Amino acid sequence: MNKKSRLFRLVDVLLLSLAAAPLVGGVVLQVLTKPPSQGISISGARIHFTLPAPLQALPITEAQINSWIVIVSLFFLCLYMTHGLAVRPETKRQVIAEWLIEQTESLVANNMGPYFKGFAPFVAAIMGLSAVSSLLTLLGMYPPTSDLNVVGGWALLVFFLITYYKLKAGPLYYLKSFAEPVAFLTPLNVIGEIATPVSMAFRHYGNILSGSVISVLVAAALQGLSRMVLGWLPGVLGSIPFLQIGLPAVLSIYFDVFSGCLQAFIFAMLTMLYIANGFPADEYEKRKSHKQNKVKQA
């Protein structure tokens, strides 16, 4: 039992280390590769290197690398949370893991219905990936959610799922839906269909990026104001930006923590609602029963 307990703890330490290692590596990479900046610096994701491709070179940016850092960290964190599961919870992490699963399944059931109960892992992955990506700013790393390419890829994946479930009632029914409620609204319905992933991507990307921009501008303004008001202090005291103490941290709590987690929840909610509302359940059941009747008659 003692050996088992030691082995159990050793695996726990290993999993936690593997979950933290990508984040530590990301911070080190950020420190080693980020060039020194003077004054206000607001830019997109830096390109680390490019890979040759048939059409054009494929740039590998810090947004892509940080996305993989988040994915690997969440993978090992999930392994840690599910390590040593028992019929009756014996650890606090199992209680937390079960609570998270129950809440996600309840959220999916309430917003999508029983047909989509298997979507709980997908929705949890979206929320976890989005929230942790936004929280990377707390470590001084570039958040992948501030890159339109990353969030646009998520939105396209959701759009493919929406289209897939709309096609469950057949391609003809899907095409006829563009002419509802009247035929002359077809162009507007087509534009609205295309606008779905665009609006999802820009909403998420815009909220995260705007928070980062506001935080940088406020911090720079406080630094200049501190130099103007308190620059008369003797020696080193005059160069210390005292007015930067406190307020940037409060803004970080809102823009980085609260807003980042809120946008992750909103993106997941929109995903659930768009997929569930686009699925023609009644027509799908009619088509399914019609196929079953044909099989029985044959």
The other form holds:
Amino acid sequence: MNKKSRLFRLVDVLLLSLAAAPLVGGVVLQVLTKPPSQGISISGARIHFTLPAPLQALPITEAQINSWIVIVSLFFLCLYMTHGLAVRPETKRQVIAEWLIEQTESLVANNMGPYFKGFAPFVAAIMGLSAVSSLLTLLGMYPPTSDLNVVGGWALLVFFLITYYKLKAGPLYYLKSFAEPVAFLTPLNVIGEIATPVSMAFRHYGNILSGSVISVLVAAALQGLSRMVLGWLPGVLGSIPFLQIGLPAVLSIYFDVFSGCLQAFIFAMLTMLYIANGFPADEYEKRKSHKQNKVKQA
Amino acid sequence: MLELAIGIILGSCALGAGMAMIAGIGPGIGEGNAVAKACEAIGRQPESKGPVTTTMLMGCAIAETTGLYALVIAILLIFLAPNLLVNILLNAIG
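Instead of the form predicted alone shown above, give the structure for the form predicted in complex with the partner chain, please.
Following is the full complex, with the preceding chain placed first.
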């Protein structure tokens, strides 16, 4: 039973290496193209090259390239997880994949209700993309989530989805919902509507960026401190920042691992809650039954 | 004279960034309250630990928003505003 054909194993190795290749390539690209920095350097995404485009030159930044790295890597990882599925799970990875899918499906069903059951893949995709993007800092790469453009794009996508589901009960009902509970609150409601994607984008981007800024500042401060305290040591020993050992790693566990995963979860949770809460379920049901009655009468 | 003007711009940007982060007090107090209440709730009903923790994290994320707005303003003031303002000054002088 445990005997797998050679072809199966070959495909396994191929898929795993294809999942790892983009990450390795990203690290190599980072090492090759990053200019040496002196002291504290906090910068946005570096621009690799610009493509000519009709309206404005299109810069291809580190954030875009790293996003694609994450996408390709996750794609092959998913292919690996679902390779060789059986009715009775034979491999550990099938059990893990089934567990993940069950978890997301129950999360979506609990938070969004039965109408939005099909949202599980979307939510899982957003969560995985965001979490792995933030975890790229562990490899020393630029995390795409600390670029406002990337996260702003996701927030806009979520905003379009929210509006689409709000429009399900008809455009008139959607416009009327702005004048509630009182008509003169309309401007406030419009601002609140726009604030949703803005706050989602700022929340995610601010958390990841502040984490990396604090990490850089602490590392630089420890380097200065160790030069001051241990600078009297002879030769090479004096120039090694011994005090940098330890504390940055602890900070990295909080800011990169914990905060990154937490922000991914929060972004996905907010997506689900906003979409499910914005959807006018009662009105939609009413319209649906109304339409069905009309069809019956005709 | 020009040095003084640029110095004032840089100093004001740094001061403004620091002042913007005063907004960090609010979310700190608010999140502390939220976590305290969550601990109380878990102490009273240990079996509801999972949902309480999830709801608390969500609430903390929402409460954090104002602090993050301040953070974004501070980051803009430190990294973007000095360049922009100095350029405006230089253009005005000609």
